[in-house]
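Given as structure tokens, the chain that follows is alone and in the form predicted alone.
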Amino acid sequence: MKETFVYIGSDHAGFDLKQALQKHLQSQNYKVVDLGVFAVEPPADYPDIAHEVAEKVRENHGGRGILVCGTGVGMCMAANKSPGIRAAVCESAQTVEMSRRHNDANILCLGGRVLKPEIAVQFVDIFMKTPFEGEERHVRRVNKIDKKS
């Protein structure tokens, strides 16, 4: 069985969540690679973190990326910029089922500020066990949205 990589990264806001999201994903088996920041201190920049991680799913097709900052907002906007990302900041349980089975989205943008870490941590695992459906009607509108990417 392939392992599954999940390039995850924050910001300062972010920083006590990914660390969190981090040690779960491993405990769950799952290769966690960590971009950054590494500390709370000096405060960074999202769009430097987000293109990092946007770049390694890019290039390991099947990978996963996590991406947290204040509200997910600002990661999500940075990521979508990279050609065959499709980034989704999630703020319930549906949301990332749905972005996931109809979206295949590949990256996971949460809000350090606006959610607690053991909802965080149900998301991150719904994001990882759902798969896309791959039903032509989605498989459709991907490439759309890839096609302007």
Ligand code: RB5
The other form holds:
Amino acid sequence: MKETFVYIGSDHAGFDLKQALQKHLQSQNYKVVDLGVFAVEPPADYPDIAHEVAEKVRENHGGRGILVCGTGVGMCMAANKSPGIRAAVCESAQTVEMSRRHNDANILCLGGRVLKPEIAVQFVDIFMKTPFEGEERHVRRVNKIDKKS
Ligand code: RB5
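What I would like now is the form predicted in complex with this ligand, since the data block earlier showed the form predicted alone; can you produce it?
Let's see the whole complex now, leading with the same chain.
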């Protein structure tokens, strides 16, 4: 079976949650590639990490990304600048699920200052396990997103 790579990154505000999510993903046998940051200090600029993770997800079709900053918002804005990236910032299980089913999201952005770690772990599980529905209307809409980038 093909291994699923997960590229993970955070800024200083998302560091603790990133570490927890990485541990969880490894316990589920995903191949996790940590693109930093590797410490809370010094503070980091979230777009630098978002662009690195987005690049890896673009290179590795079928790979997924997880980005964590204070709110998830800045990471999501930055990641979505890369062609072929469909990053979703989510604060509910339902939006995580629908980001996969209807939008074929390939990066999940989370807020380390917003979510409890146990909730974030649940979101990551949903993100990793939920398939894209792949119906014609969803494919058409996702293609329209990608055509613009
Ligand atoms: C850092 O203080 C904070 O602005 C950043 O982590 C993020 O929340 C931006 O969207």
